[in-house]
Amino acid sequence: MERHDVIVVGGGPAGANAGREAAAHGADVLVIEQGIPREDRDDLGPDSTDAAGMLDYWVDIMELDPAEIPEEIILQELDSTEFIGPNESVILRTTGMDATYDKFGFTFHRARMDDWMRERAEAEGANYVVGRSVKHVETDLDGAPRHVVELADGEELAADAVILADGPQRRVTLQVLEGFLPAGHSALERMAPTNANHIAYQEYRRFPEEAFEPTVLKFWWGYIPGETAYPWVFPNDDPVARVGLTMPIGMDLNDFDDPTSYVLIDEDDTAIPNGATYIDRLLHNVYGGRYDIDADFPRVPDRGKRGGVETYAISSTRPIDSPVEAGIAIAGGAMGTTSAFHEGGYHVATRSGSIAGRLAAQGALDRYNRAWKEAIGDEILRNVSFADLVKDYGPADWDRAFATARKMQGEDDDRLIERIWTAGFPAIKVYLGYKWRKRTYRNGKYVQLTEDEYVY
């Protein structure tokens, strides 16, 4: 039986960086990636589907020098983001966070970024195989080695440590966790893909030159129903943009008191529209008065997964601890670090994978649950708190929030409290609500499955 110090399941940002760090710290590591085809990638690779935007301070969370990123990966340098409600909007020109990256952020080609991460892992000495999938992981706590990884073709591989980085669908992660949780544990149901994820859909569209905004991310809130559900436009290479949306899985219009208050819901709708319908309605709503949408905003067929279209899952639950006493770490989307609130989480996936790989190589996985919280806990705390704050927002709530945010804007951050009071009761309510939620989730309480719940 082929044996490795560390086996990583999944070769996306978490898995590739786990492999890179494990190899850099002296481990014999194997990264196993099932691989999918894409129109914009020559070979099989990870499920590289994301709107793919990066904010300035996210680069620091990744512990990545921006100068190292190849030019062909970065598509557009950004200077702002615009949040648009049915009647109000606000433009943010700073994230308000200290960062070494000197612009607001950038959009990037996700498949190229993933391929580069793989190259970095292989250059460090990681063995990275594509086109093979993991069927099962068997763990013997007293065994040597502790883990036997069975592939779909029946081959068995042995490892001292296993890192699960199989993304928000958690195909392998869920069956592994079943072995360490009591029968009927509610976490398994909560983390099932249909319960734990949002569905995201995007199309690559060619824009008229005068309508293409290369430096701005645009998000529309209060346009479609659902918790943290919104359409977006991300600028790609001139003048192509990714037009997409994210929304919870399995919604029903009857779940909403007034569904027609949402801009992209029509009176004759009897069900939640599909992604393509939503995108068509968004483009007509925003640009239809000036353009022929079908003629002037054509889909670009040689982009994305197939035909210029991508559908993918984004984790929408809080993160989980790993059963580290069994020599297993869970990283990236599989552990729930990605977020439907800000459309993905490449930065936290990368960082959690790096931590898992390093500690696995050092024989110190028992420190993993503490280490990832120290590294990315503040970011996750912000995301969980904001998502909780706005989960019941409707169109009118988003309008009030954006109007309030405009009143609070100013150059001097030291005057934040003064601006909050000047903006009046809505600002105070939002501010105190956010602070209360952060306090509720402090000290790692945002974790939905804790280390002490595992049974060995």
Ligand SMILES: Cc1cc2nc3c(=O)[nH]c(=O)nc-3n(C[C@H](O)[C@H](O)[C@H](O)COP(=O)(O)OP(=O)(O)OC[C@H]3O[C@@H](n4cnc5c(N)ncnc54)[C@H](O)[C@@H]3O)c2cc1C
Second form
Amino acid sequence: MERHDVIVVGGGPAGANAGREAAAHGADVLVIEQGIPREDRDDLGPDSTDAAGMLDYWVDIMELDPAEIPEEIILQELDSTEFIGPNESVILRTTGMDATYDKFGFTFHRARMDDWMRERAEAEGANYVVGRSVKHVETDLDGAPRHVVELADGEELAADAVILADGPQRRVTLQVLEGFLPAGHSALERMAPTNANHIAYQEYRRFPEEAFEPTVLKFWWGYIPGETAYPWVFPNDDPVARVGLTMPIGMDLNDFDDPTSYVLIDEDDTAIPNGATYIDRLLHNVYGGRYDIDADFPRVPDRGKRGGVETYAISSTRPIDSPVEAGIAIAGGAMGTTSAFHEGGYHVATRSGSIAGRLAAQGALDRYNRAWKEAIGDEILRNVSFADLVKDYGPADWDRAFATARKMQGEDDDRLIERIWTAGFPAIKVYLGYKWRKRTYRNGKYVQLTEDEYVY
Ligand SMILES: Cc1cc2nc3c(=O)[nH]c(=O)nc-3n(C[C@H](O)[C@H](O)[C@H](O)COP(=O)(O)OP(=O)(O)OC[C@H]3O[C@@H](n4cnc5c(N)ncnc54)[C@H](O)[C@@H]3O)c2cc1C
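What would the structure be for the form predicted together with the named molecule, rather than the form predicted alone?
Shown next: the complete complex, the earlier chain at its head.
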């Protein structure tokens, strides 16, 4: 049986960086990526969700020097983000965080970024295979090596340590967790994709030159019902933008007291509209007065996964600790690092993967749960607290929050990103609510499955 020091399941940002760091620290590491076809990549590659925005301080969280990112990866340099409610809006021109990258952020070509992450891993000596899928991981705590990784084609591989970076669907992660949790443990249900995740849908649209805003990310809140449900426009290469949305899975319109208070819900809707309908309504709502949407905002078919459209699951839950005593680390979307609030997760996936890879190579995975909290705990704490704070916001709440935030913008403020989101009604009450949540979740209490719950 082929044997490796470390096997990594999944070759996205978490997996590629786990492979890179493991190799850099002397391990014989194999990254296994099932491989997904895309219109904008010649060969199979990781499941590169192209909705890629990066804020300035996220580059530091990834431990990247901005100067080393190849030019062809960055699509647009951003100077702001705009949050738009039904009647109010606010433009944020700084994240308020210390950062090496000197602009507000950038949008990037996700497939190229993922491919670069893979190249960096291979340059360090990691083995990265595409087109093979992991079916199962069998662990024998007394075994040497401890893990047998079974592939879909039946081949078995052995490893001393396993890093699960299989993204928000958690096909392998959930099976592995079952082996270390009592039957019926609530975390298994909470982490199931249908409960823990959102769906995301997006279309590539060519914009009229004068409507294309290359330096701004735009988000519409209070437009569609659901917790952390919102449409967006992200600028790609001129003048193509991704128009997308995210929303929880399996909602019912009857769950909402006043569904028509949401801008993109029509009087005669009897169910939550699908993604394509929402995108069409958003474009008509925002640009319809000036343009013929079908003619002036055509879909760009040679982009994305297929036909200029992409649908994804998105991890939208709180993170979990890993069963490190068994020599297993879970990283990135699989462990729930993607923010339930703004869906950003590339940075925390990259960093958690790097940490897992390094510690696996050093035979020190027992330090993983502490180490990832030290590195990305502040970011997770912010995201979890924000998501919690706004989870019941309706259209009127968003308007109030944006109006207050706009008024506050003149103030001398080095934590503007926090203040913006806490400037609701009245601002001080919401700010205290945010502080209280942060206190509630501090010292890692945002973790929804802790190390001591595993049974070996
Ligand atoms: C629509 C959308 C918009 C987003 N926008 C942003 C954004 O603007 N900025 C940002 O920072 N983040 C964004 N994110 C979040 C970001 O994409 C994730 O946080 C990030 O991809 C997580 O990385 P990962 O490596 O953990 O998982 P993934 O990127 O999901 O990678 C997991 C990999 O594992 C592979 N895999 C799965 N199962 C197996 C198996 N059994 N065998 C072999 N391989 C397997 C998959 O093919 C995949 O390539 C967005 C996500 C979505 C869905």
